[in-house]
Amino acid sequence: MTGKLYGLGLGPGDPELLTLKAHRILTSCPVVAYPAPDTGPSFARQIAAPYLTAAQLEVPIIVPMRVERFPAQDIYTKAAETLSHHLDAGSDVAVLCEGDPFFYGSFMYLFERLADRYPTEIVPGVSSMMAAAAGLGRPLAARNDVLTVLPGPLSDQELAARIEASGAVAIIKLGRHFARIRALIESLGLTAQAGYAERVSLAEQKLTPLADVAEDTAPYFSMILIYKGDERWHPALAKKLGSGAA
């Protein structure tokens, strides 16, 4: 019998909002494999440091961060062909995911390549919009709004027309993006409506309107949220949430 695949879904990075499942999992499986930057720790492997142990062995999958693009389909190729040599031999195997494997996650590209050889299951995660969101005191969606999930390195044509048809707008992969998309935001009057948040649920997290941000550039780990809804008692309340947290 071959060892079982498992997609498991780490959250935001505070290591207490893994779910019991995924605790479980991760504590019983003897092959723990998660991506890593070619420099600098993994985070995957920081949220999930409390809870392995010196029997486990660790599988680092290494993916260079860069601008300009790299063989990331070869990366995955070669990192599905080392894992299933353990799943061959029986041994289960843990793939660590920040947030949730599905959303904009890489256990995907390994999914693709592994799931239709061995059983797999995917086990979700908190995604840091739900985190940004509690974080900030205000409503990621409420009723009939319709909440659009938007990636920063869209056109300034795309990310406006998507923004005016939203009720409800999240902004992720901000980084080098974030001065023109928060000039772009504030020439659509919706300065006042949004929200930013970095490093969401860790020790160094920065949660604040938007208004009051002074950098011109953002960490990969950050976003924007702006509410159009119906719900107005949230900016009052949000104010009063956020004041101890920046």
Second form
Protein chains: 2
Amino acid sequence: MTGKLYGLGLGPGDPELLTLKAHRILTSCPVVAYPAPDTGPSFARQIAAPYLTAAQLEVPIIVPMRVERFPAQDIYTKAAETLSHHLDAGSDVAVLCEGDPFFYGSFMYLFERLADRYPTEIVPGVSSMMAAAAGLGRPLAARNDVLTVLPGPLSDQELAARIEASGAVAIIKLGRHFARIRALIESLGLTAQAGYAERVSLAEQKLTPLADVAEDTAPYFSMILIYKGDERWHPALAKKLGSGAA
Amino acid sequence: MTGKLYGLGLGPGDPELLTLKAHRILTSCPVVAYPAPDTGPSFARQIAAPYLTAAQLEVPIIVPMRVERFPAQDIYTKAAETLSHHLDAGSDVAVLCEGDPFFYGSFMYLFERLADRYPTEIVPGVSSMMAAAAGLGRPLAARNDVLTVLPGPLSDQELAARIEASGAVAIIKLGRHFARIRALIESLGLTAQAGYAERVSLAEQKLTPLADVAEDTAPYFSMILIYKGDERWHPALAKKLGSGAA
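Alternate state requested, the form predicted together with another copy of the chain (shown: the form predicted on its own):
Starting with the chain above, the whole complex follows.
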């Protein structure tokens, strides 16, 4: 009997936003794998840390940070080989995924290498996009809105056309594109309807109207939400900020 | 001291897909409110049922089913008044939400009536969109894909233009629009890249390539996902179906 492979969505960062199912599987798998940068801690491991025990074997998958985060595929080929040894030996393997495994996640690279050889289950997770809307206190999308999710590296022209054509927009992968995208949103007259969320659900989270962001860059774990409905910001947020965003 | 209002995302249906946080709050609130149809059970209550106790006061919010599910706003005005009595009396109130509260959810109607008067927290949940991708075993979106979420009531012309312009598409609120939308996808040559998910994560879930759906209508809790990447279907799904969808 081979082991079972799990892709575990861990949610946006707060360990309490794991699902009961992800928690059960995480605490019962003898092998736990997770992506990790070449320097510094693994965010996925940080989310799961309160539930890991010394009895579990940890397998970091070192993914060097690159600008667009499209890592070389041989990293996943080697990682799949490592995990296949554990699966062949009968051990269940949990692969930890920030947010949801199949929402712009890297788990697909392991999935496509292993799922035809081992029983595989993906446990969906809370996306940071949903957590950002919850934190900002404005709907992500409602009624018959078209919701468009846009990666920040797209061109100004493409971003502008799609933002103008949608009732609700989430712009992800901001990073070094942040200043350019903020200027674009301003040129479209939509700054007052845009919110910014960074490291949402963690103690150091930042949730603010886009107009109030002072910095010109944003970390990878950040996004801009635009909602064109007339709903106000979360009253607590508007009050705290003393902003005119309401 | 007034009570606190919670909008609790319960996930797509499997009670084990509640987050640890939603579970903690659900089991600690003395008052639990949820949307319910005028006949038949409340889906939100069904998801939470394993965790409810006789000590909790249940407040159903009766929302008559209508074709487009845009209920009259006076229902929410009355419900907000009922909940405000409990909040004024110091009781915390959990409002149960299928999926995620702010992803096309009705919690916004209570939020906009109560959040400026009471401390309010939204707990994000696993969306059925993420759960559908997990179940179908194909990415929802990846790399620099544009992901577009489209409500089924939109016109053929609008749906076609947006489907053609996106690398990844989720079509929600299918219902009586299902046959029309399936024909549209076929006319675009995208049937082989489309999956169908119904009541995902429940025992009676249906997960299948769109080509294999025999019915001409779909229930409210269903969606079509189109992913234009060349990833295959989940091997277990392709095998079970014996279909050519791989």
